[in-house]
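Here we start with a single chain on its own, the form predicted alone, put down as structure tokens.
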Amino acid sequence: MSGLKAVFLGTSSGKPTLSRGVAAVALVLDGELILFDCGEGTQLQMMRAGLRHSRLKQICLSHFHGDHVNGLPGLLGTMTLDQHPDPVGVLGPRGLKEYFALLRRLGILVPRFPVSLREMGRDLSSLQGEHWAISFERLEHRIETWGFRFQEADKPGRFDVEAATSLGVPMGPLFGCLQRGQPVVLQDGRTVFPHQVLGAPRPGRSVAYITDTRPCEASLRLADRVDLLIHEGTYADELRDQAGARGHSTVVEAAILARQAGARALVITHLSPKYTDIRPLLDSAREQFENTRIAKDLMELAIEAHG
């Protein structure tokens, strides 16, 4: 199975600190880069992480609060200066096209490569890539905010070399055809079909990115049995009233949602700058969902295949 990892580029909420930048997470699938949110300083963090913007294919913006979008003009401007040649998609809330039109009109951002703008909530329910799909649902925050679910395409079942050899398939290019799901014709005229030499299809991996929201049914749907849930935990649980008033979640609420959704792993991000010692936050979350980590800037996490 191909490589998939999450790279946490910014893990603070509201404003950066000396150790944490603001919101941005990259998913890297076989070198192809998908960026979720783009807070101030994201392009610097990408350089520190060794992520090349030349591999960037898609940007997904959860909402228009500054700590999630203020790095976008700078990143795309640098890509223009570097003569980036390939198309980049930008998916965001309603108002995305108006936002880009204003940047262009003021001369702040004039990309010289194709940028495809898609607004959620306008008869658009999902986004389809060559090897993945991204679905999204509206969350519960102070302004229009969306959560995302990345789903890798299913993979063919494991190739049975002994079965292929017993059917007379010679080692070489025909093995590759069968592994890609294509039937092959042998020299004696017989046809060997993929189902004769492949096991059951292997489900693709899944990641949910959910930030700036109260716990809600949309979050549960997005996180349903995901391999990795990336969820905000802006506050400790003793500040749950403040979290509720500001449209955020506590670390304990994030962990409860992970348990309810049947997620395999949880990484909490978007921490309030007030917290410098994360150990009490982590301990309280793990009481509800043991397989929990709290993100640090530039942390990388491989997402393993299952099934």
The other form holds:
Number of protein chains: 2
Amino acid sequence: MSGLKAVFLGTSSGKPTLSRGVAAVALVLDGELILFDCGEGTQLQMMRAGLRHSRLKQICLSHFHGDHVNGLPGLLGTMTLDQHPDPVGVLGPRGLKEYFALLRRLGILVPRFPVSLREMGRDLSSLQGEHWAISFERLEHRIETWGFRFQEADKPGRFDVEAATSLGVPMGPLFGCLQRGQPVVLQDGRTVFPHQVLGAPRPGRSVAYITDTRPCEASLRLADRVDLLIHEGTYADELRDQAGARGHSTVVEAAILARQAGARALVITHLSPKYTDIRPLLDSAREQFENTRIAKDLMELAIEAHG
Amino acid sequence: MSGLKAVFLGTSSGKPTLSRGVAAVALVLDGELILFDCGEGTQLQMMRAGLRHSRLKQICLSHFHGDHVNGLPGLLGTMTLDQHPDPVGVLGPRGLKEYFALLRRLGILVPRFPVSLREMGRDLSSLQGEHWAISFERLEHRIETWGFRFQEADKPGRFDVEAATSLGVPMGPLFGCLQRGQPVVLQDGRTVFPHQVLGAPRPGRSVAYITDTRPCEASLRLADRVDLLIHEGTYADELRDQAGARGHSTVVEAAILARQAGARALVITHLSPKYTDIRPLLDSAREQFENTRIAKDLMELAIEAHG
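Complement to the form predicted alone: the form predicted in complex with another copy of the chain:
Up next: the whole complex, starting with the chain shown before.
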């Protein structure tokens, strides 16, 4: 199965520090990039991570707080300077088109490649790529905010060369037909069907990106048995009241949600700049969900196929 | 005379590189900060330079190309999070108020301290601070762009203690009156006038910030006998045609302008990311104007009083 990894470009909440940029996570799939949020400095972090913006296909914005979007005009401006030729999709809350229209009118951002703007919360219910789909649901924050689930398309089962050969299929183009799910007719008139030579279909991998929000039912649906849950954990559990008041989650709440959703792994991001020692945060989260990590900038995580 | 320095926060044109951020220069005057342009990443560069945003009084935006303004929402957002209490002025081209209104409506930037927005090109002809004034003129770029001249207020001449004493002025509060320009009456009925005990007034220092533009008459006026001219030099002189077509200057054109304006010193900034070896650029500029430097990020330059 081809590579899929998450690269954490910015892991701070609210404002950047000298060690943590503001919100951005890249998913890298066969060299194709999908970006979730785009805080100030994302283009530089992509450079530092070796992620070429020429591969960028889709940007998904959770909400219009500055620490999640202020890097967008600069990134797309740089792509314009670099004569990016291909279309890029931007998915965001209502207001996205008005934002781009003003940036263009003022001269702040005048992209010279096709940018496809899609606003969530109207007719749109998911985004469909060639090899993946992205679905989204409203979260519970102070302003309109959305969580995302990236779902890779299922892949056909592995091709069993030995079975094909013993059924008399000659090596060559007929192998490819069977791999693509087409029955083939042999020279002796017999038909060989794909299920005779293919293993069970391999389910695609899934990643949920959920920030900024209180724990909620929508998050549970987005994170349902996901391979990787990326969830905010702005505060330590002592500050649960503050998290509640500000529409955020604690690291322990993130871990409980990962367990309830049956996620396979959890990475907590969007940490308040007040935390410099993350060990106690990690320990408290792992009491609820063992397979927890706390993100740091430029951390990469391969997402493995399961089953 | 109190300290005045320029701190170069971002010195690249168009897009950031790993060694140069996009446009921003801070003037630091008695701990008070004035910012010229605010490209993406300016708040982080201020942190690296040890410039506290709590001291920021005034931001001046030359124009609405993204590499000069994309750091503004993040900087002011961070100041909001940090509960900045004092008013901050933002001076920019027409469209500034519409820009802030949209950022506020979307939730990208909702400052919780007074922000005074002033648009150039209407009735406004200069900004007057307590100890300085900023004047501005239209430059010649692809969109509406402004150059600035910072002028420190003149200071009274030095107080001559010996002259005052020999005139019979007793040490004490009368010294202060004379220093503030008030005549004083001595116990014997004689009047002593300030000009009898003060040296010649000391002219305030001046800095011109001129980017992005072709060389023009407005620049000559802004830079007239200025203590420090900060001028763009996007290209080497071989690319003069490209500079002309894109509304920019070459490093040699910047140096010629410094000489023609009678500037005391020149710092060239806003370099195309294509130049990694700046030595040839510097050499070519110095043939026209000896006291030339080429900016690099986090460079600091003290501006000395003259005369």
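Nothing here was measured: the structure is a model prediction, and the numbers come from that model. By rigid core we mean the largest C-alpha set that fits within 1.5 Å across both forms. Residue numbers count along the first chain shown, from 1.
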Problem set entry | Core-aligned C-alpha movement of Arg190 between these two forms reaching 2 Å | yes
